[in-house]
Every structure is written in structure tokens, then in C-alpha cells.
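This document opens with one chain alone, in C-alpha cells, the form predicted on its own.
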Amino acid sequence: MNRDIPGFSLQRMPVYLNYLRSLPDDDAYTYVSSGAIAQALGLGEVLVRKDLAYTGCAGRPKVGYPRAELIAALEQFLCIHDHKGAVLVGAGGLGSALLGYGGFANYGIELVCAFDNDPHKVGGIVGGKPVLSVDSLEAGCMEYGVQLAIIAVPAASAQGIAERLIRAGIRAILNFAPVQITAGEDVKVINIDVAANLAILASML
């Protein structure tokens, strides 16, 4: 649980981890400074130091952070070594791509199954994961004992699916439907509208 860290700082933690993991395993990178991290990621050095302070890993003056220790601290902070299962609702184009994406394992997360209402997909395998009927959503979530879910359904269905997931014990939802979904205070929701974010980028050109 990392409830006390500001949201933007928390969002940067995986970015730091990915950068540190990408560095060569040689003596030149045994230590890495906050300045080097800031420059590589286009961030302020003071901001980087404040963020990394939440991990409990201390840098050394004029030397920097021991890279291996900082990676371990970030992994512990992000609970990467605690296996977490997740389900996906909506095995369409985007959902199928997510099911085939292997990057979740880098953060200790496994998509265990998908739910869909397409009879041609139900009972089959997509991205190596079984596709179950959306009618069995609540029972399936409880059977797998998951608390994480991804929604990739049309906007009109997203809120209803979210409410069913919450009743099934889901405590965190990543929503790719192009609509804001609401949940109780005990359920964490991140809404990601891919088209809207691309439009924002286009407006910056």
C-alpha cells in the first residue's frame, strides 16, 4: 500500500525502474546519480530525489544511488514480487492486444482470463488466456481470487461492468472504455481514453 505518496510521484516510480533496469550491468553503472536519472528522463533533479526518497533508498554524496539497491527498493515499493492476478473484460481488438502483451509480468501481474459476450470467442483462447462468458463474471472473479481488472468494452457497457466487478470483490480497475467510470472510495480507478490522449498530443504539434 502506498496511499501517502502523491499520485504523480507514484506514476513516475515504474518509469525510474524501467530506466534503471535498462542500464548495462557493468561497473560504469554501479552507482547512478539523481542528476543522471533526471537528465535521461527529462525531469528535474530535485523532483527525482524527492520521488526516490519514498523508497527508503538513500543516495551517497558525490556518488549517487547504488543501482542494484535502488532497483530492489523500487521493486519492493511497487510490490512487484507479490504475485497479483487480474482479469480483463472485453476481448475485442484492444482487449485481445492486452491479452497478448507480455509486459505485465515485469510488474508481478498476470492476466488470468478474459470475459466476453461474443459466442465465437467464449470457450476459446486469446493471447494464451481462456475467454469466459461475461455471464460468469462475478463467479469467475471470485474463483480466481483477483482484485485487479481491466475494462475494454464499449462506453455504454463500462459502468455496468465496473459495478459488477466491484460486487465480485475487485478493488482496482484500469478502464480503457472511452468514458469515465465511477466507483466507491475503496475502489481505485484509472480511466485511460487512448483517443483523447492522442488528440491532446496532436494539439501540441
Second form
Protein chains: 2
Amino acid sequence: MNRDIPGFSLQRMPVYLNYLRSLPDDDAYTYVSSGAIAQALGLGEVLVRKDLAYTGCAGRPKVGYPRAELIAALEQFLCIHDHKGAVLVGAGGLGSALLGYGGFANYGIELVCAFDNDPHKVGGIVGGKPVLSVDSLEAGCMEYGVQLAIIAVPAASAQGIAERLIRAGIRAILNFAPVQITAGEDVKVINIDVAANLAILASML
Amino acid sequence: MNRDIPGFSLQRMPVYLNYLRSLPDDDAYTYVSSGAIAQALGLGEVLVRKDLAYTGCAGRPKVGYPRAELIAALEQFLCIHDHKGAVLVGAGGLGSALLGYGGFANYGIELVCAFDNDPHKVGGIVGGKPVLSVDSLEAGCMEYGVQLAIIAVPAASAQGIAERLIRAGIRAILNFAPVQITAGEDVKVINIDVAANLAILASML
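Cool, the form predicted on its own is there; where's the form predicted in complex with another copy of the chain?
Below, the chain from earlier opens the complete complex, with every other chain and molecule after it.
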């Protein structure tokens, strides 16, 4: 689902959800106006209204959006209530940090296990998750029946790992290796190159 | 600089650079066509040509771009040769992983130190970098004369830390806290919410 909404609108949905969840449970925030949301997030008000229209939650003229309803609509839009499992490949520094990161639960996502090729890590527990041998990547993905994966391996291995994941039924990949992963039309990929993002910022100074 | 180029073109520049650097040093790759680059990265050829035009490196009809020249142009475009220091705030799991991450050097960026509020970490070394007390945030930023910062603190502290960094002379912030940081016009911010990105992927399944 959610394929019919522009990617950049979709990317802002969790931002709206985080913001609305962060507001105090106070009568003053029973309704939130698109103007208030726009100002808090540094976005244009028209853009905010357009984005939120995709959730099907209607704002009330001069009053704003009923906050609880808008949060529920965003949660439903992001499918937060259907629990989803994800696997992580590469239990190095970044991978280990992600295994211990609690933020995924806010979106109904659970990292079920990690895969690594380091014999000292395989068989162990990192961030409360079992680390399995990368040799069992395909078997593990199928056993857990996951469609989501995070790649945190060195650049040289990333594309190969992605192809193995896809053959094992993975349909969406969040890639932290500093290389652009390419996949077929039917597989969604988001590449996050941390150093590249810092370089982009630096180049704008 | 680089304020006159569309943000999405700018974001692709490190992707082109990584790809070109990854090609074998082989006569077959002395020239690289926009078509080959487009296909390898899953982008449109017209888009690739438009992006690369910003670097000032001209492709030769029927031959392509001289690879070494294009790499040099991209490196200059991204200011990779002028060494830049950056500070990191929050030496937790993700922060520690970033301190140990070698990828920043590829862009001429060095993490000079970290700041944390945990007395067990302050005074120690993580990823080869000193961890200083967050109380000395302003003094440290000014002493190192940095303009770049990475925020890896909990959501509730992120905006406050950002404001302290900006007062201390920071002009660009890469924020990993799961909250949208807002700053003045003259400060560049990229927010990377890891869990939100995974949620976006999950919602597209």
C-alpha cells in the first residue's frame, strides 16, 4: 500500500506523527492547526494540509485537526499496528547500535535477529537479539517470514547481500552501506550514507 | 557554497563519487558515459547529465566523461580536500558507532571529539576520540573551531542541544534523534530518523 502517495509526502508522515505524539496531553492540544504544525516543523502550511489529506483525517475550519484522530489516522496510514519483523545484516558498530535501538517499536517493527560473518559474534546476543551466521541468511529470513531488512555491512558486500535477501523474500531494504543498492521494481530500497550526508552539509557551509 | 544547486541534485553528488571511485582502474573505465552511470545507479540519464553539469566537468559526445576528471570535479564540488572537523553529541550506542566509523575521512571530515552527560564516559576515549562533558559543549566547539555537528542524543534533548551548538558557532547539523530539529535560515540541518525510514519502507509493502 501507500504507493500512490508522493515519496516526499510519505517521508514526512512519521515526522508529523512524532510531533503530534510529543505534544502534552492537555486540552490546549485537543485540536492542532495546520499552521501550528507547519511552524513547529519548518514546513509550508499548504504542504502540511496536502500531506495530511492523504491520511483521510479532516481538519475543521478555524479549529484544526482533532489531535487524537490525526495520530490514529497517521498510525493507520503507517500500518503501525500490524507487527512487522525485520532482520539486520552486519553486526558491527552501526549494526550493533541498531540492534540495541528501541525506536523501531514506535512503528510496530521488531528486529528479530542479526546475521554476521564473524565467528566471534555468531551464536551470541547483541542488543538482546541473536546473531546468526550469514551462511543461514536465506534460511533465517524464510523461517522468520520477514519482508524487511537492514544492511549494515561494508560497501563491497552490500549489493551481494541485498540480492541474497531479495531471493529470500525480502521486499524492502534500509541500506547503511556507503554504496547505492539497486534492486528490481518490486523491492523498495532506502540508502542512508551517513558520511555522505555530513559531506553534503559541509559542502553547503 | 553549493546553495544554488537543487537539494536533490546535491544529495546525489556523493552517490556519483562513490560509484566512480568504485570502478576498477582499467582502461575500459577511462571514460564513463552518463548512460552507464544512470543504469548502475538506477537513475534517469537526463537527470544524471543535469546533475553532473553542476560540477563543470564536460562529457564528450559518444565517449562519456573522463572518469579521473569527473572524480576530481566531484571532489572539488563537495570540498573534500579542505579538511573539516565535526563534533558529535551523545556517545551512546549510535554515537559510539559513528565515532568508530571510518567513512567520514572519504569526504575530508574528521570527528574531533564527542560530548556526553554520562560521568562514566566523560574523560574516556570512544572510537579513538575523546569524550568530553556536555557542560563544555560551547567551549569545546569554539576551541576546535568546528562548524559541523552530529546529534545522537534522545529526542527530548535534541532541540536544546542543537540550540547550544548553534550559539557555539555550529552551522550545519546532522541529527539522528527521532525528532525534527528546527533552526534558523543560516543553519543547515539534515534529520535522519532511522526507525521512521524503516517504517516508511514497511508501509510500502
